[in-house]
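This document starts with one chain, in the form predicted alone, laid out as structure tokens.
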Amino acid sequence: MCGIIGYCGPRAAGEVLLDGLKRLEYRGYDSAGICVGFDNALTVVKSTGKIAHLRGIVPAALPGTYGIGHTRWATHGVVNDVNAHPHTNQAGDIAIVHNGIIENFSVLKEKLISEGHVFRSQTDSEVIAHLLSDFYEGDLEAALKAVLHLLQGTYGIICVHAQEPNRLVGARNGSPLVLAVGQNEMFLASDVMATLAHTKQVVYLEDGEVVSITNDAYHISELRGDKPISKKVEIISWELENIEKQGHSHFMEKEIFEQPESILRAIQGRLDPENATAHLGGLNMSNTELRDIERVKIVAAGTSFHAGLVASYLMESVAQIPCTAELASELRYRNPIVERNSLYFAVSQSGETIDTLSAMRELKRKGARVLGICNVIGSSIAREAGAGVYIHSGPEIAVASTKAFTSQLAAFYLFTLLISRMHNMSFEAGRGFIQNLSSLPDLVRQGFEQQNHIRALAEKYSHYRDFLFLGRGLNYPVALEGALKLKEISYIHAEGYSAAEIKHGPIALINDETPSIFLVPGDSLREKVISNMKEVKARRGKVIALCVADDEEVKNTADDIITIPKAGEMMYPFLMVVPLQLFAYYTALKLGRDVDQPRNLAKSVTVE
């Protein structure tokens, strides 16, 4: 979603906020903006477009060594210069920027314009500037302390005052904000990224805290009331390298190039062949807890929640266990019955998503017991489940999730088989498993051997405008993921289905204009799919096929295939989703499109 940036210290603060803002473009933005204090007085620069756009646009020599910076995903209102951030009030010496929603700010906005303010925007966010001009009596944050509790809403605010140089003050709720400090400097920032170039000491803030900053020192205290309150300071591990491009095209690129990388790091030292099972110590679970679970429950968003429908047949098929997936978006308002020993997951690779992070609050009000599958140290999920699991997945900066999907199924493979050894699994089905989790690496690297056939037969497909996706089983959930990164990055019209729901409805848009991608591992549905593919075949469709590499029946039927090499069984998911995700890749790139930021799209979904 939108990302935010302050800056206290000795350097040029146009500057430092507009290399912040450029590592925060791949949340995805419509407009940005920087707002630089110099000679009590505040220079506000915005406008829509990209960083690049408003780099050109900023003076040279922009005087000021502290500010605040944005980029914008439209919410409350259209997209235009006006209505980018920061806003200020009408005098101009108060600049704010805004993450979140403002839910009650049309009463707040009709009770300061009858009182004679002017408001420029149609923002949402605009009336947090005009309320901090009504309450500041020379204390900045005494001032955002009195305008946060008329708020109603979420929100990660930095302020700034041209009376008070060289201090911002930030709060969140709801919204991420971290400080970052660096050496006689200091930051906040919605996300890491905007200040791994200066340091890697960050403290997270939690909803309800208000921090001020200056060039060398900050503070932290509650909203209601002004005790300091103690943080502690992480380490981040990641190194500014992990979010460059390293010669790639695009960061999406990279990131699907990193899988036999990113699986191994998921899994290294949490195998354990010795005893045929698993360590996952992060889960902060007895062996007698993690035995007397008698159903999971899985709950998540987008690509995460395409990880979690595939950890569902697969912990049913070989733990013996209920599972189910759902959209945290659904139940966050469903009402939910939370049942005795049932254990939860929120998966979010951010950490940070919204519904999932509500959907966890809502749950653990309930009495559940909630762990996180995240890829981000530090984030709020990881932080308020308080146990999970770390999916070492590395930066992900495109807007189309990638190497974390497979990430997060290596996690929850990890998962099965732990709670498998406990159950009905032997010891030599546990290392047989083992053996096919560790062979995943090599495998994915070897799929890589097809990336030229699979650019040729993207760009043999571009001109189409709707796919079919289609799979059995474990791999049903991987055709909703093909078909979503279709959608995301080249903007071309995808449908998931299981290969044997299309005789109740889908059926009827087969054509010679809509190819059908099937998933046909070697596994025992396979049978099943290759009927699928020929009554397709039947009406004239065009099918691409994704196949082990001597299937000669899938080959005959099939328009093209796409082929990938043998595995256990249980392993395809890993193994169909990678060239998917380069077929979406190279559909994309041939059509011309933003595959990094595509339209409407943001990394992090922080607002309803």
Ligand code: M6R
Second form
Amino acid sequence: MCGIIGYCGPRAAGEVLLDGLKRLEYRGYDSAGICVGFDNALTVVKSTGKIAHLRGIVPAALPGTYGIGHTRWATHGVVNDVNAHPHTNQAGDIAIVHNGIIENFSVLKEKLISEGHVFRSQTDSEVIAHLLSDFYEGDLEAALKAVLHLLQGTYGIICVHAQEPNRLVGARNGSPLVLAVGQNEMFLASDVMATLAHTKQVVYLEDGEVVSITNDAYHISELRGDKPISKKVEIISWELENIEKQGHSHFMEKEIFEQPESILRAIQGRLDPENATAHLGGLNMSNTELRDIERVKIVAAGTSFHAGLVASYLMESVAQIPCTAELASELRYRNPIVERNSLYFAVSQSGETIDTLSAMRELKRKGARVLGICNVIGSSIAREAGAGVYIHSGPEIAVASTKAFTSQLAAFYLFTLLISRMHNMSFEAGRGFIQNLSSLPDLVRQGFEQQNHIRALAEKYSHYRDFLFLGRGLNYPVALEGALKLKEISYIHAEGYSAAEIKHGPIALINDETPSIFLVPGDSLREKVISNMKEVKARRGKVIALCVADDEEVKNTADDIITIPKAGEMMYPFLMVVPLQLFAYYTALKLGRDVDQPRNLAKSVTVE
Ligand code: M6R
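Would you mind giving the form predicted together with the named molecule, to go alongside the form predicted alone above?
Let's see the whole complex now, leading with the same chain.
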């Protein structure tokens, strides 16, 4: 949450910062601002609203070749111009941008006020600027280090001093910060997307590191002690076109339609038909270690949690290994028991979700072996896990996660195949599993033939205020995911349930004002789900059913259907979720919602 950027180089900093902030906007979009240094003075321009608005109020020829920028997801202090970053000290010669939460800010603020400091905003971050002015003795890096010792909480910070032109100092603790190394120019940013247009060379900073940049040099040192740290410069594989809309109206639309390719990227080179198994080199586990696993536990948040839930059903039924998925936010505070021979997965598209990261740390502290399933290479979870599976979805920019979900599933399906073949799965069954997995990109593409029909249905149903999403078995988590997609981008209330559970309460909601979306694949639970559907129909509930093309019984029972291609029983989560993503997308479009940046949300949830 919140995106920060800093630039030192030969170019007009205002433009570079605004472009970078545009790329970081998915992290928060309540307000935004920049601070540019020129002639030993700092100019701050900030405002409520999105980057497009900020661009409109930044003077066209703002002089200055270094500066900092911020796009905000509000935590402390309402959304207004004053609470927008950057924040300055009283003299206006120091400015900071901050992503994270300073937990002890009120104590620090009270003390500063008693010493005569006058605060302008209600944010926690402003204390940093005031403290810096107290500690500044001609060296911004030394001042920042002194200040950081007083702070409790999380931060990615970049600061600038008018008397130290073309120099920025940054630090991180619990919030991401990356150094990007260009040609005679340097950047600091919350993630690499902000700087990809300028350079592919990056250095990932760790918690407890402080970085100082000028146009052509950088210096990284420990917060505790002055020891310089030498770090590897890494090359990012993403291309600029990966972070453009490429003719689509929204990133969400682009990302939904990319799924045949992104699923293929997740499985490509990892299937071994000859031995009817999968290879996941990043796990760094020997066959003996894999064979010794007695249970698997998955922690994640939001959509990644739903992928983990599908995996828990899959792994138990296919690999016959006990597997549970748990919300990371719950696990981290309940003193989890780490059992021997358990394997843990922390699943996160961004690799920065604080709940998942903290749960992972808690588990590791207690001796657990935790693998990461991440999309963003070099992200905190990926690095701290040290081993795991990259899903290779490519950048996912829309706040609503789509292609990451199917690629996370693909990663879990590969792992299930691998571990099943070491436990109980026959060669023949392994071959079948591989065939089913390999057919997915084409089947998902085939499913897109329903695109116009789904759009028409979304428009037809867009005036309803409440929806139920109902599925069973592997498709129960998909129902949860369908409901999440609809509510987060269309703001329509939606609940996901196991179809069997509605009789235990939710059926009370059924009337002709509450449509239900039933997931009825041609699997072993089909008959049961059809019965649940009939129970809803008997109560005048409207039903949209997702089913295979020749399912006459479902066709005759539902008010509307969306057909999905026939597939192996275990593969339906992939084929069910895509129409639900499209349904949410077209509903939000019809209602005129801000599809890629829905209200109150941010892509990476880096605060608790
Ligand atoms: O980056 P992560 O996968 O860790 O993110 C987890 C959730 O914040 C995320 O899936 C969120 O629920 C999405 N907005 C769902 O579309």
